[in-house]
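Just the one chain here, the form predicted alone, laid out as structure tokens.
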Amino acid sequence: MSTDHRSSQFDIAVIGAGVIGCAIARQFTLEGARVVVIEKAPDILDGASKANSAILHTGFDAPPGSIEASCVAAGHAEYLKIHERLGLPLIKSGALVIAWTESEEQRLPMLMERARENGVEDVQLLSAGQTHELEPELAEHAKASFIVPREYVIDPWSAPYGYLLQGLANGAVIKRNCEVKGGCFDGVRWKLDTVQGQISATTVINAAGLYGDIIDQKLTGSTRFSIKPRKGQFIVYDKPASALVKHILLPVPNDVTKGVVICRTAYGNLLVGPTAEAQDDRVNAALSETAMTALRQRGEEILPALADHDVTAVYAGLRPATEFKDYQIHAHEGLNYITVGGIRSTGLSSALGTAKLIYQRYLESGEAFQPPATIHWPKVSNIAENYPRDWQCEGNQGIVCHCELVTRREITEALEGPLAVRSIGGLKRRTRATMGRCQGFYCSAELAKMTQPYFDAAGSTVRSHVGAN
């Protein structure tokens, strides 16, 4: 194994810097591999991982025996094990799966039995009265529910950022703006042709998310699945609305989607969404006024008091759904190549577990690494509302974004740190700047000045991206 970090020779090349790619890079780096992460976008999390429900799921409703079920369970456990060492937030809310019709109520026992099959044995059936006792603002027509105590709210961006940051602190390399154009395997090593030149690695792991099937085609000439993006649209309510709920409110899921969720966010807002709409476009997640209206109506049906609260933002994201229900993880015999595809809405929860599974698949090849003698544990700067923020600390150089209380020091550190942001979208995800009630109206000019040395055409870029995520 090479130990020259300036070299273009790697043990593992991970294609894609979404939450799955970041977690895989961390896992292999901590096992002792020399890892490069290759991302075609300007920043990490620019694809499917930038928009999700920000819930750490237990996997209670996953198909028993599925890859998804095992990865979510393992990912949930690993997050609880490491989150404090990486400085990642965990809001212990629990979740209620609520039946609104008699037919949904009849399905609750089946779902609880499935939860137990998936190792989530602490679920408990609640009557309508018990449900309303836990959630007094809930609409009166709730029939019953069951509680899943270990479903939690987390920060959807700090988690993958922390995974990759730890990978970098222990020797991994990230290459952004680095699209893979093709490549070949000579029987020993891969030579990947990228827009930044050739990268050589012993093993390639395809974690390209919305482009997983395309990367398979480019590198192996075939693929076992087709990505059919599934759009999810969300509404974010202003912070006072978060007082309306204590738990994550889940509907009775169907075969396609977990349905419309209502929950607090780690940033102190209230979230309603997502929708689930299949589309062909892998890039554009256009918002629909009709869907926004329907989401708002659904939210007010569940929590009538929502009608008195303002919406702060709306956003949409694309999930890499396939024709299959389960994750598509395949080790290609004789090619030193592993596909990690079809990771849909549970990717944030399963990432650490998926990374462990991929490493186990790798070990089946007979190869192994020597873990480093010392593992570094860098801490992520907190942006979650339930934990101490930088604006409360001395020396923060003043507040730039007054809606989200983002300090000049936080922005500077995001621009200059070891995994420095390279886009305004990345800056938003790292600091929350522009994500408050004014959506950047007041702070965009100052942000343009601060980012100008780092981003191209910063003055126009800041405003043009407001509300995009």
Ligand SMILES: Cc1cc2nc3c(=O)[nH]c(=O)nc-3n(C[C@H](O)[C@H](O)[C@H](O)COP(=O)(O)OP(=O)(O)OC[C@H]3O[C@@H](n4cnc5c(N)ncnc54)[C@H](O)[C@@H]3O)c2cc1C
Contents of the next structure:
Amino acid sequence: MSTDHRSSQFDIAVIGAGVIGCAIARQFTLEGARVVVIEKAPDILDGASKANSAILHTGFDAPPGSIEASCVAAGHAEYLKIHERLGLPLIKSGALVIAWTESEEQRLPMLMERARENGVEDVQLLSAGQTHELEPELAEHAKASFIVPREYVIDPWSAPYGYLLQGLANGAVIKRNCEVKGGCFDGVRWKLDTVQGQISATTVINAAGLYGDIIDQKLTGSTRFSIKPRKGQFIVYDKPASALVKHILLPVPNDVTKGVVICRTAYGNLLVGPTAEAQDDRVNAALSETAMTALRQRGEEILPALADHDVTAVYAGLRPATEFKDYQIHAHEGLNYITVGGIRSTGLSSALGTAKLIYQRYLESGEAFQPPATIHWPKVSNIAENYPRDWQCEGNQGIVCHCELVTRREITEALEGPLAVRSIGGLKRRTRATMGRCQGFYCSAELAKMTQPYFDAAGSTVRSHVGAN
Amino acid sequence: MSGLTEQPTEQLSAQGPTRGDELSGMYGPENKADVVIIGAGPAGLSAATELRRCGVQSVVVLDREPVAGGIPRHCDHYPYGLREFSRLLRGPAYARRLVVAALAAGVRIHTGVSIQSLTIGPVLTVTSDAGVRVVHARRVLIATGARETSRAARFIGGTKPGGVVSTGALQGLVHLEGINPFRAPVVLGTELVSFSALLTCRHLGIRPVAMIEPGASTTAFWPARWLPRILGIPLLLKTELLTIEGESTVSGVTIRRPNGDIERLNADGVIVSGHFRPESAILARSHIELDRHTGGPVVDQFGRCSDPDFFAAGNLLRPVETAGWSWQEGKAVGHAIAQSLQGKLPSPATGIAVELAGRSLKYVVPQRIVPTDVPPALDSFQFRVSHKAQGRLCLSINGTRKTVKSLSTVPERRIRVPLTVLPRSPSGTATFELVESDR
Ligand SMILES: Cc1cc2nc3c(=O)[nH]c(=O)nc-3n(C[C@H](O)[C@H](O)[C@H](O)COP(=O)(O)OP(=O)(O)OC[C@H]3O[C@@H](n4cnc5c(N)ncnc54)[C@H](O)[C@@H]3O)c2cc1C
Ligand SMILES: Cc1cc2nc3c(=O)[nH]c(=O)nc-3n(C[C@H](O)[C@H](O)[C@H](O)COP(=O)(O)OP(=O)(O)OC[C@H]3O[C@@H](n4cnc5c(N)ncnc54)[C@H](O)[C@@H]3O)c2cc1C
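Let me have the form predicted together with the named molecule next, following on from the form predicted alone.
What follows is the entire complex, opening with the chain shown before.
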């Protein structure tokens, strides 16, 4: 296999720059492959990965023996290993799985048993009293709970960004605004037709998230699953509310959903969500007033003190769910093609583990690469609340977004560099600009001015980057 | 002041406000001042000017924006300045005048400095290009103004395309950066500021598709109601904005009409206006007591906070009043701060709490009264109602209730009652209630 990094002949083409594609690109690059990531949106993380609960799951409630269970466990472990070197935050909150009714209480031992089966041995049953001792603001009617000490909160955007950034620093290539329209395999190599012309690679990895089935159809002529997006809406409370809880508060999950969670965010807010609503649309994650009001009500039932707090932001995401419970990972024999589909509700946690699994699958039919002599470890600029931020440092050029304390230097850096942002959404995810309580009242004008030369050059109109809240 | 022109002179900008990077140079390495004022809007600047006039030595105003002047700086329309300068001015000219007046009085203004925390002392931590610094003062005035409630906080459904802005953001885009964010937006809300939004649109030839108001009448006073008619913009009363549609930019909205019909309007933007709330984030993470009705700090009749070294004035006290009102309040509270430095204010310990009963009254300011002969800075109780209401405004002290006045009013109308409705040395708690008459 070619290891000539100057050639435009790629070993691996990853379709999709969601968290899964980013982690796969990193894994293969660090193994020595020449990787290209192809993304149709103007920026990375524009699909399922843009809006989740940001929990680094242990996989305690995954179906035992599933691919998902093993990928989540491996992903969790790998994140802990590398997060400091990449500058990625970790909030060691732990989670409480809380029973609110007698029948939920009866299910706790079964769930704890399943956790142990999944290798999460450190779960512990807590009485109502012990639960309230850990979380004094919790509504009185909590019956009991168990604690999962290693469920953590992370930054859902810096993490995949860091994975891809490390890929790029070690030789991977990203092509954005580059939808894959089709392609063919000539027995040796793939030729992918994209809106930016043909891209050639030995192996294709389909990490197209919400479009995984469609890409399979287009490239291989068939698919073994169909995506049925499951929407999740969230409401995010202003920062003072985050003082109300320490742990991630999980409900007793059912077969369809993990249920409505309350947890802090890496940015110092508190979120309540998500809903679980099946829909056909793969793009439109519309919010509904009824759902948001219901979340607010549910939030106050769990934490009555939330009634005195303001909602700062609302958002919705789409899970790439399928008719199957487990991930859909298929290596297509003789086709140099691997599908990584249906990464439904745990992709953020599992990504690094899923990437490792995909590499193992790849090795079963391909040859190993020559890993690079030195591996570069770029550091992601921190946007999490409890780690040092740029506004605290000299030479930051002043604050532009006052609610989220985003400096002019941070914005300029995000607009430049190897993975420069190309949309207001990208800029928000990279810096948090306009995501705070005023939602752009103060900084929209300044941001529009700063981004105009960059975004206009990338073909976006000023209108689409003004006040996208 | 009247000799000054509306345009800043060369000389003025040379000695004008400094940016945060020069902070330590400007007032010594210890970062100390007699009075530090947070916010260079009408309230902060008038307080600063008044403090200098009262002979206070070092008065420093800090603002996080790159230019001093507060909100009026990007409200490029009338009416501003009648009360302060006896002249009808546009916002930017008015803002410049306030800055000129403060500088002429010997106030120092530093921009690009954002206040991060307030602690007992009073001590502030601030951040600027220079990083984090600590600032000490003898007194602090907080005059950080108010902002509009976002789309998110109002739970407006739909997708999240570009082109959804508050009036504040719109005016910043149009007047500060010359950016035209849309051609045919809808305007949600009918507060005064919503009509400002119409004027701003007109400035750039933007033609709003409709003005939408959930209530039965416009929130702002009747003359405003004529503006959409003159401009040919449909005013849709008793209409709700249900969802916003669009991918990268707004493509339309759905609304619910008074008869329950759901309609779709083509539009390429949404101006979500009004519903102001105090910009009190730094207070929320401080030791200073907040009032859950106004969203601003609890103050006494001198604008003094629960920590008596801190004062507050302007729209931070309650959303929302005009610039002239905020200016007047700043001036009066500035005077009170000067008195406090001379030890002339009564001890705050003896104060009584002013509270609300029932649901009709939305807030009251001030929330504490200290018995004294010293003339107050805030000489009347300010109220707003939460819904259209009529009845008797009653005051109860120690179980004795009296009618203060009868009211027939709607939300966002200024209601004032002189502080003299209280007995000379009140004790206990003073509770106001609007007892609604049956209709
Ligand atoms: C409400 C909600 C809550 C969640 N909470 C959590 C959580 O707490 N913890 C957790 O671990 N996980 C969570 N998840 C799950 C996690 O977000 C997903 O599993 C993960 O984002 C899936 O990533 P992906 O890379 O597979 O897909 P995507 O992010 O959708 O990436 C696919 C990419 O492919 C691109 N693409 C598609 N078609 C083409 C084409 N033809 N050409 C080029 N590019 C293309 C898309 O633009 C997209 O960027 C949650 C998900 C949701 C929706
Ligand atoms: C769109 C719009 C149109 C308006 N039109 C009119 C009109 O036509 N006529 C009229 O009389 N009034 C009008 N008003 C109202 C008027 O602008 C306000 O009443 C007035 O500005 C209030 O003054 P202020 O000093 O309390 O606050 P502001 O003017 O809001 O000033 C507050 C200042 O504090 C600064 N600040 C906030 N937090 C911090 C911090 N943490 N650190 C440092 N600095 C901080 C801000 O940058 C700002 O400069 C309008 C308001 C808006 C939004």
